[in-house]
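The data below hold one chain only, encoded as structure tokens and taken in the form predicted on its own.
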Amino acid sequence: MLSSLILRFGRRDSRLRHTVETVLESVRQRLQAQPLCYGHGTDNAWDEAVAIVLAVSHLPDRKESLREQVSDSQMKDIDSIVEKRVTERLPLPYVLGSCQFMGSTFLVDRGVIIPRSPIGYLLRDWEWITQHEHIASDLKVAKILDLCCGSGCLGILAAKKFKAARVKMIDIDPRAVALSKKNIEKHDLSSRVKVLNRDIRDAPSFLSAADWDLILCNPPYVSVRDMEQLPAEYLHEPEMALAGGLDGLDLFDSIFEISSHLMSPSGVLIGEVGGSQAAFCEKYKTVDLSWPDLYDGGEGVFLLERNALDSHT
């Protein structure tokens, strides 16, 4: 990756102006000099510089690109992006209009939460997860339900992982639903993936069959206290996609009830509760669920099988 190649190969001759390498270094320095917060697809100034320069130059992320020239017009575009990022504290995907998540490109809208859920890692490593988290060996994922789908990234990643599965996504926000439709079309999945503009709490009334093998849910879960402490970048995201009430758990009783009605007998719920995990564990301490190791980052993702859910409800 270019973010590490600069360190590995060193700087080129300083007389070579406007090469990808020199521009990367300049952008990195500008970003690093500011009190920015990362976490929307990158976690440091190097990676963000790479994302900016490659997005404008349309060059591949490989060693040979370091020597390519960056035109004056591209330099102006890069400068404009960096200026927005620094002065407005906008998350980079909102500036670029798209982001990379789990190796796929997703369109981004400033009214919809940016893709970043660690549930994506669990989908990628599904075979390992099923072996180490004691998921029912007879689980065949044919139908997937994505609750609070946002941009549609998780449902789309699930459709790519389980290539024969049909996916239904639900979100209460019409703007999120509109963006999900665009991403479904972008990934050529319209035949298998559908999205509904509904309140997930009504799901048992319009999804009556209990045959959903995999339910994904990344709901609003940020507590009141944590909402008050969010960095400026996160305040650009819609509050309704983040705020989960006093303890961050407002929706989880409904999520468990929905899942108990809709999950297949050997089905699995994958939910995310993030920094509200401690409050979640206290409230639902009798629920037999597991917290897989998120070795690629993130926190607060749980797995819950149908039989454990039945014992709770």
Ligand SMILES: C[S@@+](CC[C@H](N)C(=O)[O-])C[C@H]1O[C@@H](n2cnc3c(N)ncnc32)[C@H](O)[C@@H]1O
The other form holds:
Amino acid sequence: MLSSLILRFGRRDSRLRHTVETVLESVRQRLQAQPLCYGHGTDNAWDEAVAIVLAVSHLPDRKESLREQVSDSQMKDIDSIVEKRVTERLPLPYVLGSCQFMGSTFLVDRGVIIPRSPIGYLLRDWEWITQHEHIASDLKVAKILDLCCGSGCLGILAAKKFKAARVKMIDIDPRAVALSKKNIEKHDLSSRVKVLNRDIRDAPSFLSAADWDLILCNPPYVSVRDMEQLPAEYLHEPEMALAGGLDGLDLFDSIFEISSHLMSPSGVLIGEVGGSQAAFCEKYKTVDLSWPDLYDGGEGVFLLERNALDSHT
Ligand SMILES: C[S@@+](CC[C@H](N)C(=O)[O-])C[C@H]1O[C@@H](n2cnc3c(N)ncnc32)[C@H](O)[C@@H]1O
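Moving on from the form predicted on its own, please list the structure of the form predicted together with the named molecule.
Now the complete complex, all chains and molecules, led by this one.
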């Protein structure tokens, strides 16, 4: 059976050529015609069309690529990717097996959540953050803990940002740990980045020293009510990575306790609570933390210094 893309343009012959530009527009229209939800690395049909066509054609993301030819076999590959995306509502990175996040490529696996946390660009813009937020000016980031690491994306980005730092990542899910190991190798960081298959709630028993300068934590935080309203794309991701109990806050008492035990005196926790921010603010109203401006999208990321935990725990 001919793919619908090929049907759309007619059989390829010497008079009729598909260029990247025409195929992009066709894919965009096809995605746009469906009730798809974006949020796994792109936020609109055009950007997904670009990601699909560039992934198949292996062309660089620049204007000159628009005039390149797309072969018949590439057309078929593009069509089958679009078909999966549209009929199964699979997030695109699960179809492609990888994603772009903060300018780096990460492998993805269907059992592990797809990278997208705004903590990624706070790490990228660390200098700006330290100037504008209450972070100790003498903070030297030598040791980093990534709690609930998933694919390992945040710990790996942090290791790239702080080039001499040692990073430990922890996840309860063996599939996440296996994927993190692959991503650590892919980014050539095995000497500085390690991953453990543990429950973060046990962390104070196996990580004893209070010398972690930066703790990153994007835990499962979706409330029961929000879980019931998730768009189809998110149902392909593991529930364990999303569901945070009744109010989404199941893990936060532990996260504060771990941080108070393990952070260095001028250390900082960057945590994400997303759409459960209102419940979080109500529950932890006495904790002195700040909510940085998320100028590149996302919601509910807080910064917390070690000394702010003294009064809480
Ligand atoms: C929202 S995902 C975040 C993944 C990754 N940090 C990111 O930003 O893409 C949450 C992760 O927490 C893990 N997780 C859930 N409960 C956990 C626990 N008690 N201890 C350790 N990891 C846990 C899940 O397996 C999942 O990979």
